[in-house]
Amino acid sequence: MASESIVVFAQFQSAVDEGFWHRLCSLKLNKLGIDDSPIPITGFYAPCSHPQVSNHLTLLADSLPSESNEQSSTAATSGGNRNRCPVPGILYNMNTIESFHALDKKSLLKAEAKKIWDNIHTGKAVEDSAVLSRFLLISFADLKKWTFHYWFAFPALVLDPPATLVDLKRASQYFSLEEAKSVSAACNEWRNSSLTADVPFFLVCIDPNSLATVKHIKDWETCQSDGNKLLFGFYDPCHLPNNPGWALRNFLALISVRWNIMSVRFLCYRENRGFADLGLSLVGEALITVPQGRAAKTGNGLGWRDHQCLPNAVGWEQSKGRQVSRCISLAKSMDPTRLAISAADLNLKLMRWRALPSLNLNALSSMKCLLLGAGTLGCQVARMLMAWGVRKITLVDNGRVAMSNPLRQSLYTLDDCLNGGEYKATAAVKSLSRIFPAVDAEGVVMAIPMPGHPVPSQEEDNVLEDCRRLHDLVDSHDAVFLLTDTRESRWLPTLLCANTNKITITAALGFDSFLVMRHGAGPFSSNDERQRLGCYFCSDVVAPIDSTANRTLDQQCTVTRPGLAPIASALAVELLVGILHHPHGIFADGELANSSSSGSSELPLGVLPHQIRGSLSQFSQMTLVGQSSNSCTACSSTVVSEYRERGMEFIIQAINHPTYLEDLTGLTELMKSASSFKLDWDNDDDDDDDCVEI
């Protein structure tokens, strides 16, 4: 460079997670009480991994101690997490806002200062580096506002005169091509490996062949060597591209007094998506003038190498450009329901930020789901979608809590099955709101009028009142799930959903096997000449008829191996979870596992099949497409338009006389024309050249 200048380093960043605070409350409130003693505390950082985005410091409840334990961080003993590098830090609580101001923070900010000049010079920053980017912080926690007032301290050493800077570029412009991809691969390893990942200060060695090796500061001296190239790494939360990061100065200070290297060469390692990336990342050349002043008052000429002369220090954090502590209020987050609101939305978040960049989380909150059926389906179905986000679930069913049902249905207690058993719809509700108290549950006690069960005239008028609320209960979701144990009761959802083009899912169990399909729009849904997907109902032949009559008690309990409801219930929130990502949503064709013509198969979730079937006594699953029928007796164009023409009374007589649905759709005529086709059997044996294998 032409002219040298003062190296700025970018100071580091600091962020709490509302944990850390609700953790403090709680070691405060069972532990310290009025005892305002310093505390050892741990903080984390990681490489910087975004070119426009720096890395903050970071504290989570974890960086406390335990209340067992209030002198040493439970974090502090964890390491080889390469997203966690551990700071040790000190934390100064106190009891009033008064005191917090009144706190000598120069004298503060010294005393830690110090420690990194004593861990210089015994050797101990040498054998853990991570001592050299110590911090503090001072807070006072208000528990009846729940408002926190804190001030972080970053401590660096001063070097008087300034470090001045000789060369600074991208580090893939520094390095040949041959030593860039030497360099790339030594520090994965170094990142990649549990013993080095959190190890926050490096040495590069790159010998003449173009080889790089990385290796602990310690071991320097190995180093040595005519023909190598030495750079001293660092990683840097930083994404600035002229300025290296808060941690290089006390780096060089350490460089200074340890080995008396006047010019440094240093790395400013940074990544991208964990992976070293050498244009993200800094090399650049700084020169350190022996701090002549402090060695003429010392007297011996050794400035900076003499222990007893302590450098001045900076590091109390900027808040908008002034120094000035931050205040935060908590007081609507801090409570058992909000946490429990940020740690669900946090494991959502992950997934994005790690495998599912176009996780569409607004989408998934706000879905409205309807569950028709409490029992073994509806109460796993109901815990996989708040596990996805769901906010907003709806149960139907009008069955009691068995004794029989709690080891099966995650949802109730045998508390539920007292006095007769609880409405499971009513219970339900209750044990959602126990595991996600933020959960917008509501349980509905209502029979699903079925055909093939003809009803009173008497009780008609309650049969059609519960018909018009099921059709509201459709129309006011945007899911609805078909999970109760008869076929028949899934006939009026079926057409309801048809009617108005839900998404609907169903799920049904066998005594080992398994069926989780999604039903294809409705017949009036669209333009689209393309054939539409199936519904439960498409593959009939008959009308479903009254299937609970005449059953011995086996038949009449739905009869499964334990681990097939779980397994079924998965499959169908994860079914719907893939309607909601796929472009096309509900009007997706249906794609097969391992099929090369998979439209969607690039997309991050995967296919998205028509009908998952499952057997345990194989362990097999397969994926299948049917195609819908203008016979269905529930989502055929005949159907829905008579629905839509006579309302109330064409439900009511499909109730009464399951044939007339048969009649309508044709499939009396067609069952007629089976019944009326012969075959002629050519008994000829000797001729096999006739026989045409299908």
The other form holds:
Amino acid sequence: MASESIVVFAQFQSAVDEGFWHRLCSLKLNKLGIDDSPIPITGFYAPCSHPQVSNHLTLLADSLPSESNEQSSTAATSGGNRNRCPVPGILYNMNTIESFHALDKKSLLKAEAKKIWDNIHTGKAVEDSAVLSRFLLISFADLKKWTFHYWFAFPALVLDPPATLVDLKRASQYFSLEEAKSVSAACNEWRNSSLTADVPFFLVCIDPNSLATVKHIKDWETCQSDGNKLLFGFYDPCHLPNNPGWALRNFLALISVRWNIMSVRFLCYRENRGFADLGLSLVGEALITVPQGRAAKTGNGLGWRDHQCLPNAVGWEQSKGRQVSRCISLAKSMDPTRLAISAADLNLKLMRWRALPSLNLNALSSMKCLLLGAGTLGCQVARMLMAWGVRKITLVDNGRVAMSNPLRQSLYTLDDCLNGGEYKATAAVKSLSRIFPAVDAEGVVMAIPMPGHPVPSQEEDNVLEDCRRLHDLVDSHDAVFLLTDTRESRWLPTLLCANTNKITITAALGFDSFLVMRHGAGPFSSNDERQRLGCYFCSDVVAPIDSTANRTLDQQCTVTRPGLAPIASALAVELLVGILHHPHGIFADGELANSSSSGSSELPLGVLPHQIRGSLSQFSQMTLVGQSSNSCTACSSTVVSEYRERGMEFIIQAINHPTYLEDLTGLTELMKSASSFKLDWDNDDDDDDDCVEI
Amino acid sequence: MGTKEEAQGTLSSTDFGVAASAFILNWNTVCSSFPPWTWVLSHHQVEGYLSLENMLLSSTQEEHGELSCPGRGIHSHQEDPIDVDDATLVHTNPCKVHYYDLHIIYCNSYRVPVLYFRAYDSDGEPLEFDEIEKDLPAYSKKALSDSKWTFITQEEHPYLNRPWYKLHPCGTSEWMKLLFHADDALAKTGVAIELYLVTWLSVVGHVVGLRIPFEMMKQL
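Target state, the form predicted in complex with its partner chain; input state, the form predicted alone:
Once more the chain from above appears, this time first in line as the rest of the complex follows.
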């Protein structure tokens, strides 16, 4: 009374190690290009080793042929690894998603099934039984998005009618104790020998004395003595108690075709902790009832076993019970931009973790910085900002890259100088993006209107436009760096920043000395009457104590010692980071280095100076504090309110009339009373040396 | 291992090799329930590292609805009906498993071993760190957040050139120093090298939820 139920097989489950996709990308980029001919690959599997989880048919980086030779990857894999039984396969990797979906899956499956069918008939499958589990993989690798669409097929020759299941039970229940012991020992020996460890199909021969031997299937003849029990064994990756693994399907086909056996006793071999586990393994009996001798069809009495009659095949892998392809995204581990971003973030996080727990990385990455000037100072400041995690950087400069620039201006190379030279603002942005792809950099080619440089009437509209643009730029950023090479060009930005109370940092270079300072808050920025720190122009009016050693910096044209710009730029950025981390921000008092009374020395980033003046000739640096001046031509309340009232009209007047600002602020009066000061709006007292733009 | 190195909690790369061999022997004998550690040679066949792969962790997590890539798993593309037959088992939702690969690699600049690891699901798709965190036992999560010596970062694997997670080595020599000094017996018997990795792994394992079986610890 045979049971009416058919054998229901559990499909192979695929698993693709990300190394496989990495290798495939590399192959495509370096060797294959758009060639989409099929690629021979190797899959690996092993018997089930866990009672609740099936093992997979796995693809690794080694599954693909190496880039240096044309041969199939099976040559590269060393045999005898018990955990990696090699199985031949073929990969059709398409170049577009459309061609991936358009592949004729039916005929591809049929072609692979035919190979198995042929191997069975020629006897190859007996010699090298792994070919019974030959598989097929179709894929589309999207190398822009780093996603991979793929679909496995495990071709199985369909028995028609299907094999019926006579019985199926745990091997430990089927064998006697003696037999079980012997079978286990024999299997373990088979698994431990490097010659046979990765041979997935075998025969188990049990003699009347319960002595079991495991043999190669090509030795089938030798197992034919009476009284011997014969089981057809195979490595079963499946763990289920009621279903044999997929590999049995083609094994049954082989057994039926080559040896004309209809009643097959099989062993689903499974392991635990590296040893045969007969509690997990299954022994069953299947009945193959395919019609023989359909003389009408084939005329040779072979019927199903006729080589010419290719049986149907099934085997496309299901996903969650559905017949669909799968998709995996490896962008996070393959996209170079993402990798660069996570590496940059890691560095900053490391800093925060190991040294500076109060580091505010979010404030840094969300800060928008405006850099006026893309020369020696601008290039270095931009780089330092990126190193601190600042991502939004706007550079303003109307110049072009000149041949002498790349040496001192660290974002430019010779290529930027050719054909008259790229605009600096544009070249700088490109350079920043090459350094760090995730930077959000913008370049603005624009001149900054300056007082003392009167505007001819036909240019007035353009200048007004530039003023408005500058106003908008200041408005839309959080911190502004004044990095131009003239004093006058710093006036309008200072005024605009004071008007909107933006963090402003000035860096100015002399031949061998520098000034880096942060401007105080704007005149209308707070309700209390606290004294504001001065801006760059306040410092001019309220002369530092030692005026000769700290002369007004940046004359119209300066040549500077090369080391100055990097030092000053670095300090400028560190000053900004200090402001960001100070509880009072732009309102923070100016501190002096080495001061014992300062409370901020407890702040993790240290003191927050107002001004830093350094000298290379002395290799020295000092910090200073200067208060704002009520007569300041850039940040005093007089000037700012005049701007607020009259806007562009005021600006144009200041630009066109050199003494207007001084009159407005009462500086003219001040000058009369303090003859030792020298204010040079037009630099007409300076020597006109040979000038070289920084 | 010179006493100088010992005093600093570090070890040389040759000593790492020695320690690794002792460790493999010990582990594979004692911890049969775990997969074995193996020694893998790098491509140049000069340096090597310890590898334990496909360590299976049954996950208690739900199948996440958020898919890493559009159409992952379920493709909306209209497929032609593919032949299925009755002899094919239709898979019900298998229990969710995560697989872990662990590598112990010597770091030349810090002169200590470093634990690299990665996790992936049964499709082979790599897991995000927050998913790994969910797999960690509570004591590990606590150890990670409390200790100033341990944190997990993602960096390029020195041989495989792909991002792996690692336990940053900057604190290792400090706590190894403490552990070795705490046990005078170790210094005297001079088997410090052989026991280096077990000692190291007892701390590191705690942080990543890898429990070292008691039998291995008994020797310490």
